[in-house]
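Only one chain comes next, encoded as structure tokens, the form predicted on its own.
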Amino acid sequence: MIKHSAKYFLTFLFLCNLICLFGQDQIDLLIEKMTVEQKVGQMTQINLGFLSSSVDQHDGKVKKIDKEKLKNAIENHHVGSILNTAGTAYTIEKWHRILTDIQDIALATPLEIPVLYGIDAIHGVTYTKGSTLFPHNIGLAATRNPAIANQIAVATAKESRASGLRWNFDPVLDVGRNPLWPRFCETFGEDPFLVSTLGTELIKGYEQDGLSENTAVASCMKHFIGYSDPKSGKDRTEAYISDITLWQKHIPSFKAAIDAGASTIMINSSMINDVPVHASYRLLTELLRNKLGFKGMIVTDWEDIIRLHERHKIAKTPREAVRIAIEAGIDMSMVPNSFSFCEHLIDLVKSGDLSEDRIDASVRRILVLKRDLGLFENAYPEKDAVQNFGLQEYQSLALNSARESMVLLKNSGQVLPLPKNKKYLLLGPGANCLSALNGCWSYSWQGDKEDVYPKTSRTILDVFQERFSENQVLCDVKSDYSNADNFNINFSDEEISNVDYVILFLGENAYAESPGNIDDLTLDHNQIELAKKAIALDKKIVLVLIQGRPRIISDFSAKMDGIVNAFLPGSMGAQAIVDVLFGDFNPSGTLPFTYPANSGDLLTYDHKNLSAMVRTAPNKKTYGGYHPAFKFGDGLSYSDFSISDFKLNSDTISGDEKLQISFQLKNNSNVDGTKNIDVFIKDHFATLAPDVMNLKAITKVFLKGGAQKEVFITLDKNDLFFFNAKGEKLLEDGFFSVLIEDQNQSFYFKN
């Protein structure tokens, strides 16, 4: 029992001189030892394309690395980071091979300090393959759970670690508050209450087991801030935000995720009130150091340092650009693809245009990741990790998910669920697509690769084929998603006159980033006309729409039975879907967006009362400004919930007293059920004008056929203040309301 005990305590002693080994104090010491040169390649990022034998790197095939070029990168260059795929997914085998050889090239320097390596692993893990993928933010966000996205993002870790992998460029805390937006299946939705909700959770999956064990990743928070409100929608664009809108839909998420203790953040790559955030040091350092308290790492996006002389022309040469940056608050470059940022920084240092000692600051928090993230300790892939990768729970989640986050936006007559026994005719480009159920960041950057995809995975006819028999499937719909005979019908009157049901698969193809971008929500043309085309059958018709933000449906949605938004679900999407059209699971997601009914009405449902008023003559106004196609929080089920008894338990709270909601949930059918609650809170009357409501908690309460349930809620004063331009907050005495669904009940608060 000694000897054992003694044993357990060397070992003890050995694993706390290991933590001790790369402390602060040796860090320090490390920079000490540091010249100008390498500690600027620590604050270097390199795409692994860059290292490769092709000149294309988007192309999308897989190239060979040039270790000539890696070498070069870092040992003459010191680069300390690494990102990105050459090509698309790589197998976990050539993931070790790859990372591998990039340690040994690294370990070999002098300083032997490991590299760094980055990777967008977004809604699972983008770029291994086999991985599982699971339902892109926007979903995520219609299933109200918490829990789940949680989930979500401890398999995302697991696997990403598996391949060795140690830095995920995820997840996005963007609000989406303008739909046109090419990133905004990336965003939680348009409200920040939801979006810093279920952002926390992937934060706190990602890292929640230690930075250094084989099961968690550092996460990175982005993209700061204001990046989803571009004034013309399109990608990587300016926008227009006041300092009052900032701090009341924009930096909640991110102060979240800062308490959270989310490891790393990314920057805008575009602009607010024509300042670039890259450059700004009001935001970068005042702000988000300062104020918000951030004390991780900063990280570039895409060639972001060098856009502000190419793009943005607030800096006259590349060098300014570098300066600017680095003087804003910025720790690392993603350059990508050249060594010109390590040239300029260097050459500012030596010029004494930087001092060595900002420098400094920026290499201890990019070598503090490292010794958190284990790097010092084992620079390697890890081969116990790897047993973490493929797991049959993974797929569970990624179907739980994906049902969870379908969202019934019509049912009229009771046409859904679809009854097993009748005759169905597919039709509509995403019925027989693979990307077009997992969009961007699939195993490529746009995800429109259908080669890449596992042959385990399963478009939406390939499950209908294999749950029922031959004759009661038609379709042709070709797995190209733009080719022309996708947007035909192209059966003879015989074959069609024997079709119980039509299910139209419409919305978009994959797309990520600015080649995503649009000039109109409005549904493609060709989609459209096939709309038209299958309403003209006079069958009963159901449309599931497969996309990544609102496209809007106004055309044809008032003839359509049902009608299912989808999202883009992920490796077991198309089962999903067909688990909901057959009844096999209930659909309870609810809308993280409001869904226009036209294309020039883009109002949030967290609106101002100005916003609602439409001035029709003269002296005359109506409060209809506000009309979408299905609002924010909208969401059928096949159960018939029903709310009573709504009541609180004061009429009058002051201080830190506490609001309590109760009422009766019933499920007045005899088919179990989950509903979610949205809850909101109305200010009547402040002096910051008002939005209409908003969003301050969310709860799923599960209910058998026939049950009835009481449910409590619980709020206070921190769901009552609003904030000021400063970022101050304010709690003032008023009149609130409490609003789920159609009750409504109003208190007073006395501060």
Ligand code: BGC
Second form
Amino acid sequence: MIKHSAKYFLTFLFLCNLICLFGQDQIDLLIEKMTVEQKVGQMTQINLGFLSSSVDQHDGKVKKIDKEKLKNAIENHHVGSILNTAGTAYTIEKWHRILTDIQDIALATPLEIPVLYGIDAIHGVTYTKGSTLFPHNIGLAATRNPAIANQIAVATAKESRASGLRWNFDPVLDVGRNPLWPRFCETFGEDPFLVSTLGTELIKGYEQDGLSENTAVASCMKHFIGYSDPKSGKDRTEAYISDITLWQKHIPSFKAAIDAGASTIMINSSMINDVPVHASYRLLTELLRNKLGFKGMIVTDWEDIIRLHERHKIAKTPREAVRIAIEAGIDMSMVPNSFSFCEHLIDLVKSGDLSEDRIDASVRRILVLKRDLGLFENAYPEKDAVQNFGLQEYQSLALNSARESMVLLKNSGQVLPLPKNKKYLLLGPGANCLSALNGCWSYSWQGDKEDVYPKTSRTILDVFQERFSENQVLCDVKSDYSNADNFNINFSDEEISNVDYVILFLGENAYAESPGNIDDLTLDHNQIELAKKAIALDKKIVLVLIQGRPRIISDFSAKMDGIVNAFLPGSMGAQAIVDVLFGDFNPSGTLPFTYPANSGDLLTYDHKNLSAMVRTAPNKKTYGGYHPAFKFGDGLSYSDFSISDFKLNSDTISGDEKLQISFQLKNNSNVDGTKNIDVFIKDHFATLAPDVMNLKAITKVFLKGGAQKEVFITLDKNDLFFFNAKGEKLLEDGFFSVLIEDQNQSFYFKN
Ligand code: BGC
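Counterpart to the form predicted on its own, namely the form predicted in complex with beta-D-glucopyranose (BGC):
Full assembly next; the chain just shown is listed first.
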């Protein structure tokens, strides 16, 4: 009996040991054994292209990985993390070979610390051949469907982990406040509530119930903070953001993601109010660590430490740049194309300019992440995770999410859905281009390499040709987006005379980051001219916009019978667009941003009362300053919905009492459909000028044709506060209104 108990006790101890194999104590013991060089190596992240036949600057050309360079990085520089591809997407097998080579070298070093590999899997697994690509965030935001965002993240995590990649530089939590910004498509649009709601779903989907599961990846919130509102609209340029705006618009999504358990965070390459964020102790340590309570690992963005010297010019030398960034709070440097960071940081610690305790804190966070990801138990690609790659269900998810993302902006004379027995002329560069449908981060950084898309990918023309007979479809659009032929109508009058409908596919070709900078939000000249030529044909005409940001179409939009904004819908985008055009799917998407009518008028929906006010004549004011082409939340349906009996449970709430909103939603048509509902709060008076309204809740309701349903939404005092410049939440007594479309009810809040 006693013998047995002892045996059980020993087994128990052994299990405890296993569980704690890399507990906090073990990590501390490991750190104690490490030299300064080894610690600094852990804080260093190198680009795979740098370890290849020549330096890869994201140019998409495939390079051969050089084992000697790899060994030098890991053995001599003790590099703890690698990122990116040395070219375009790899097969799973190639990823496994690369990662196995890397870990073989790492585990043969004296400390046997595995390498942490980081990758951008932005709307699906960007860099693995055959992965499923989903709509970009801007389209996901139009679905108003947090559940689908979560499912996409789970699928992405599984395909990523199957590739052997355990750390994903996603999601983008920047709030899309400036539609010129070339990364607008990576955002969930202009509203902080929407970004927080969908962004946290991505985090939960990536990280699931724990990073050691072979279906999960570590997420990386990015880019902290204020990246998305550059004054010039150009990528990586300066922003001027007051503390109030920072708290009210930019911080909430990061705070929500931190609370949802995000493991890592990447920093904004740019500067706010003349201070580069990578150099800001105030933003990285006081705000992010101390105030927002982030415990995870902070990584820089690409080359952003040396750029404190080279671009921002706040550090006189590269060594000084390293000191400033580490003092500000950086844990890991995405160097990534040299070892200069290692050299300078080693020197800074050895000379006493930076304390070893400071770098120990960073190394600890990095090792904890490696432990949580299960890398100490098994650093190699997990063979049994491969079964989660390429599942049929991901295709359905890609199709459903793309369908739900489509926004029907205009439908004059019910031109849509189109009848299926007519003749269609397809015009515009988007009609035959995979890159345009998928956008950035699609099998390459820029997403513009048509030949790397899977053979199963379909352009819009492909889908038309599959679904209609040859004589129904007239199209001469070349897959090369900017081919001059794509901006002309290359058919005879006789051919055109047989056409019933013209469908114009305009917008943008793929671009990522700075290469997507533009000087004018207006759609480019060639496309506007093409639209005018199409209008001159005098047929029913439908415009489909395939684009990452709202390019201005005011020159010709009035002449369009129908307009669908398809965003960047991903690998099943062509099918989803055609489904919507012909009524095989009833559109329900709603705009996650304000679609401007004029380039000088980029007011967001949540502007101040002052901006909304226009003085038309002496002593005459109207609230008409918000004049977009389409408003935030706009989106039509083939059903006809109406809202009635809009009620609040009380005209006063106090303290913790709940405010219950109810209304009847009716589908007056005989077409089944889904209605996205945005719920806004208007604060009538506040000690800091309130916005005209703010989004506080979203819901989606499916109704069969002719059906009616009572819808309930509950809000409380947490939906009524605002932030001051210190980040304090102010909740003031006073009148508020709840607004849903044209309905509105007021109530009084009392603390
Ligand atoms: C981008 C990041 C990305 C990183 C790594 C940078 O240029 O700004 O969003 O995660 O590259 O590829």
